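In structure tokens, the next block holds one chain alone, the form predicted on its own.
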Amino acid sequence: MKHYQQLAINNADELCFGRAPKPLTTRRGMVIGGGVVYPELNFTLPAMVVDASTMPLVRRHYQEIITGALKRAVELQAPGVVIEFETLPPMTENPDWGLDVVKILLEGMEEAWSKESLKSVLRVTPNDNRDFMRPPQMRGGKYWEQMLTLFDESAAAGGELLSIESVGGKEIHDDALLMCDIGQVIFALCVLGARDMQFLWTHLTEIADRHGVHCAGDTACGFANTAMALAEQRMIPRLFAAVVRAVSAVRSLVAYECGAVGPGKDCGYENPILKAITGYPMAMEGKTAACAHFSPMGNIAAATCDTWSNESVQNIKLLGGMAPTCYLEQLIYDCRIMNRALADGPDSSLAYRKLLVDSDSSLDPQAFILAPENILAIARAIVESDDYYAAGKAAAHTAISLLRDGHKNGQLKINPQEIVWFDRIKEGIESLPDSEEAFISQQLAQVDRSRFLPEEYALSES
């Protein structure tokens, strides 16, 4: 395993949409973050039941999807596309339904290339079902076997890149956000979620590099996105999200420690602090992903991107035509612009990027802690920790100080009822052991343990 010291972008100027320092160049020539910002186009079904009697009808929704959204993209004349495709749980479940439609995409990719020479890659981000038992069972039985069946058969049919939202210390990060205990936060992130990801993310390795395709990157959806929308909904603070989305990234530091080289998946927003840490590209979602959920940071996530994504989006009508296709319209238009900014010269695209992160920043702290000075403190306070708690520790207190010298120099709006969660997060934080080992006996003796297995996550009962 790797293990990042320092960053690998150090300056806020080089922090930008469409460049980054280890571009990743795919099999029909996508160079991933070397001057060209890619629309990745995510998609799902609409309402339906999907089992054996339904899948000749999901098959057909998958033909129509791809067929229609690369027609859309030769016509608008865009430079490749991202795909990808996000399984649905019996999909995993049954792997051979999961792999019928990563063949259609394919066979639908080939198409565009051979006949218009539409360029494109294939992301294949089977769902983690690991959860599905209670207490999760995560290194083991048939939930994992079914999911590393699809990556093996999906990598070796053609998929190029290999994602996840992996659930590891879900199943205490849940209450943990309810109660706004930043604690119990950094314990299901940076140890149950750190040592899953260790575990995951080292067969995964060894799958792509089997089959000559790349690891591309884990999402802290299920953690710091779920924060995110129970502060939508006024449930927890929007400081306290915030933190979240900050102690977030050193979860999913560990995948590119274990081999992935991007671009990082779509909705993790803590993608913009792995870029500084490890140089990857990755994928970024704002505005265009209001198909899935809400956010505060419609613009801001652009300004780091290298492809562009809308989430996900059902295959239903619209009075355009179906929505997967109008929705790569609207990528393929948005990254038209970065584009045109990225070739008119690094002016161009700091005064682009400028507009991006000033137009959301200053109006929500989750969009505040993604402007590039603050990520690159938040980045480097990572790479400066000796292990996953005590960078999990530095992530929340370098947010938390960000946050609050934001509101203090006016740079950034905070409800008034929230003012009293910067002292209650900068306090739970101090309050925590300084050693690891010292942390993980007190969290053990704390949490429910009825929820988790500690040896799922090579802990001691005791």
Contents of the next structure:
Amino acid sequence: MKHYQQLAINNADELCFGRAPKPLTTRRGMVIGGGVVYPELNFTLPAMVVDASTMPLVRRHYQEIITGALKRAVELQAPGVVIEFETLPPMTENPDWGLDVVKILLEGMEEAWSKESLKSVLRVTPNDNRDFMRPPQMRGGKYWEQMLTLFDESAAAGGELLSIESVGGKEIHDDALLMCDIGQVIFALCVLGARDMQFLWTHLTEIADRHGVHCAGDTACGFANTAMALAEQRMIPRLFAAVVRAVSAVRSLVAYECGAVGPGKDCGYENPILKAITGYPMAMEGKTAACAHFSPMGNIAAATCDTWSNESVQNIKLLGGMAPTCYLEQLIYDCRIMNRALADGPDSSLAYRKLLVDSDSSLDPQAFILAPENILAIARAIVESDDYYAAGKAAAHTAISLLRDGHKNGQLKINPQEIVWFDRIKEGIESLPDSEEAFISQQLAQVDRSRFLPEEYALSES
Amino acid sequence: MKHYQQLAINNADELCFGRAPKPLTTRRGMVIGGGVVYPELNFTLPAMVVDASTMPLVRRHYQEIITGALKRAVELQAPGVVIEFETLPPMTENPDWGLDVVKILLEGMEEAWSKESLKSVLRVTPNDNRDFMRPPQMRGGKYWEQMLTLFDESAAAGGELLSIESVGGKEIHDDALLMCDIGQVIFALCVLGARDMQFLWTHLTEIADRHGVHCAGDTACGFANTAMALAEQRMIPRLFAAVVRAVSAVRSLVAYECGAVGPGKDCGYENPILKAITGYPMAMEGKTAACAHFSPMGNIAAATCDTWSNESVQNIKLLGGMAPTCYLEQLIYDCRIMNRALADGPDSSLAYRKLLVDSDSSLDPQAFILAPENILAIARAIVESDDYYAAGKAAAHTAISLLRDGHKNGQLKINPQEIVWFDRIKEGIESLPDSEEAFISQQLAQVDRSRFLPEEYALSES
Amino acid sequence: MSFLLSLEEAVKQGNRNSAVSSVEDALSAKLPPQDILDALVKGMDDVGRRFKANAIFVPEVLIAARAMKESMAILEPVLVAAGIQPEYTAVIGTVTGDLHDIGKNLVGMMWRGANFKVIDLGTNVPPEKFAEAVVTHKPDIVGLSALLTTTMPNMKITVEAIRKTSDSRVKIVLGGAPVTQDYADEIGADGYASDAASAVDLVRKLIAS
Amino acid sequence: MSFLLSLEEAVKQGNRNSAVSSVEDALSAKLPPQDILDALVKGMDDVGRRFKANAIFVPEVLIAARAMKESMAILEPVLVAAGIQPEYTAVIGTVTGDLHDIGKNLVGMMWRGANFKVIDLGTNVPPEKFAEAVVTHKPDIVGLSALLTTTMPNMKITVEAIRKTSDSRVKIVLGGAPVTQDYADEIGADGYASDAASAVDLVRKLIAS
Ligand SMILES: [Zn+2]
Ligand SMILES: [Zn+2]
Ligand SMILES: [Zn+2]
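Switch from the form predicted on its own, shown above, to the form predicted in complex with the partner chain and output its structure.
Up next: the whole complex, starting with the chain shown before.
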């Protein structure tokens, strides 16, 4: 397993949309990170039950989605499209159903390619059902087996990019968020999460290698995006959500250490940090994912993206057309601006990146840490750390320091009721033990042990 | 009545988003066209019948829309919001119902202003029901009376911007589009349409003056946007739709001649031409109106906008929240980029405008004529003409010449099956008579006379 | 070139004079009226195919349709005398409260091109009027159009009104911006077409099934 | 400061030691148990109000809730002895097929803060289990949560299962990303809350009506 000890991108000016030091070439010749930003379309079913009896209707929906969306992509002369299929729980539980949909999508993509020369590539993202057991069984059992089967068969069928929103540690992290307990957050992400990622992504790399496809990446969706959603609803401080985001990079990075090569999955707002560390291209989402969630990073998220996504939208009819098609149109136009700037050269790209960054960075802590210089500072703190725990602590510490400095020198506005949280978070971080070993014993003594099984994370009692 | 004989903006570099020579200041201090682009939110009901029995539910929907959307605007620190209320047919037919909704919206806006200092202004757009009679009765009768009542009462209640998508001439224009008959298009827009606009907007100006509110503007929605929609479905050539757009400016301009002061209504893609002529600020819509219609002008439409709109979206739930709130979020982020560029100064604004223009202009004829230099050329052709007919012919001729030159010198890509239409359209224009009088007799002899009443347009038989 | 080939070609080109004179020639030559009709339909089929493939636009289809229409004006009495009926009869209209015309007109154009007899009830058509037309014209198909979310619910009422007539055989198809296949299923319509070009195939498939 | 005022203050501050000792002091001083309970609830009400006004965040509410909970542990036997019941009983859970926890937990937190007795059935709860809980606990309210469009339909089935129990008095309220007031109306639920903060007011309004 690779361990990153330095950054692939050291200069903030090189951290820009559309260009990654290690681009990825797909079978149909899309070069992700090679100078063109591609739209990445996501979608889901409207309100309906998924079971054997509704599968014909389910198939009809995905058929309609892919046909309608790609037709519009041809009309708009998109340079290529990434299609992401995130399964719903019953489709991972019944891998045949998931595979059915994979094949429907691939057929639609093949038709657009053969008839209209539209390039596209499929990202398959089986949903992680392992926490349907409580406490979750992470390393075996039917949920694990079904999930691996779906990965394997999808890769065999032509799903070229493998992703997942894995959930190791989430059983502890939800409560940690509500209590704003930074220690438990780091335990969930950098101890439980990182160990689960190692186990999981080692298996996924094996599958990808077997079929000649790519491990793309994971996301801290269930962790840092939950924090973001709670912060948007003013349930927890935005400052805390920003720090969680920084810590989450440590966990998501493990996929790349195990062999993933990007594009990192769209909803990982920690992806810019991973791009700086690994040099691999990254999917991102922002304003044009408002269909799926509100976000304080609508523009700045695009500043360093290599594909640009809408996260998810139901297949329902808007006035203009089916919602996935409408959203693909919006993504294509967003990408056209970036691709124009890329074609005009680095000055133009950086000028546009500056607009994207400056339009958001002063208004929210989560946006602030995505400014290129701040990304590099957090990335550096991570690669200079010796283990995941140290990296999590360093990322958190760097983030809160950047935020405090930004606020002090007027670069960052903060709601008055958040101010007390600068100290609370900082003290929380500084009170943590020095060694990972001490930290793990401390946490094992504190957390609700009924919620998780240490052996599922290869954690022995100390 | 004013007749524009020269341009308010002569230099393409001065035709840019966010700045208009004659900005408009609202009661709450928004300065539209004064250096900030504001989001303009539009919405409609989900699938449901509007009648007396459902009005409680209708009210609940609008209540929910305005509360949810403005709450999000506060969260995102929008500098101000334009709210457009386009009525549905039964709400103009029963002006009390329309007024009910106006008041609900104004109350929500007042609350966001008093509690959160969020600036906003209401645009009221009664829907034009006059063609519920066939042939339409344009200058009297219940539909006319009901519509004026709703305008009057809305203005009295605090609706500060009055708009409409008026339909004079549409009864002829629909068929003209399907036949790609440029003569009938000009007859519908520049003879029937222009005369109806004069009649209608003289009345609206009187209402606005009485209540101290503003006539904002009309749009060729039923005309040029129908052409755009048909072209997107490959029913008619895109070239023809582009020429119709240019001609439509002649009709929409009449509102300003009668006293309108902007912001011109969102779905008027002819608005940039009107901005150049009148100097008034303009609403525009593009990619972020994909919820309402597909468009080949997703980015370039923003290049000269003063407010930026989503056109219309039903109040249905997307995964992120109610669709109007999601779309307001997207608009706010789009505006943030423009406002950042405006704050950085003219170089930055023009650099961003260039990206917006270049990203679309070569890919579609309708986008191509919206490049600032082309806008000015068409605007100039209009102000240099002596009457509406001559202006329509000149606009059409200028448009097709610009398109042909653009195609010749490689600035504009055209589908191969469209090429024959260069000549067809040009010949169509050139075969039209010289004088308006001769043209009117010619058309009166040709068009389906069962569809319209000449006296409703103050047209006498010659 | 035979009269029939030149008739087919005239329709393809949208040349109404040539189409009319070819029909007259064919009738004088006592060619079977069904064969003449088939040549017309074949010509229009080709036009429809090119339209569906985006090779030509609506105005070109309308010009061909006009050539067909004028030819039919001459041919029809002969067909009637020979007992030959149009393949299908269709009633079409925009539902009550809705004035949108174009989508409906395009579908009517496509159906006429396929030699359906089309009765166009216009826009803003109340459910009773659709039901009446079903009783009067005994159509094979009824096409309903709506463009507004607030008039779409009138499709449901209209379907119910039509189903209450004695004619249970009639197929009801829907189109328009807010409409979906799911909605068609939900209100018990027989089909949904997302665009005019596919409306002919839809109806043929429905009637065959 | 009186024991009751200091109890109220301790809850507001989330100071559990001080809250517990204030309860003990108040009990020793033989203050009426209802008054002690009222002080606790008043303290939590204030916390809820500040939370709704966005002056504080969830962790602060949870700390106050913990102070209340520990105080209740001492007070409860006394209340039971005095025949004083919690204001309302609520059953809450995420419907079958859905693992989302946080929204439900936040609503539970708000309800407990308002001194409702809350029975949390967890996530992925089948309809039968909700129905059973209604029979067993005779709640005033049942709260259903769902976050996926594909599990939302299970709310309908769950509502039906609950309505089939003999308890017709129970109010069913819904929450979760895909849910709307329209959907709640459609499936015969009694209410819908768009966020946790408004879930208390919703229930009080429903039960009052
Ligand atoms: Zn996600
Ligand atoms: Zn419009
Ligand atoms: Zn509009």
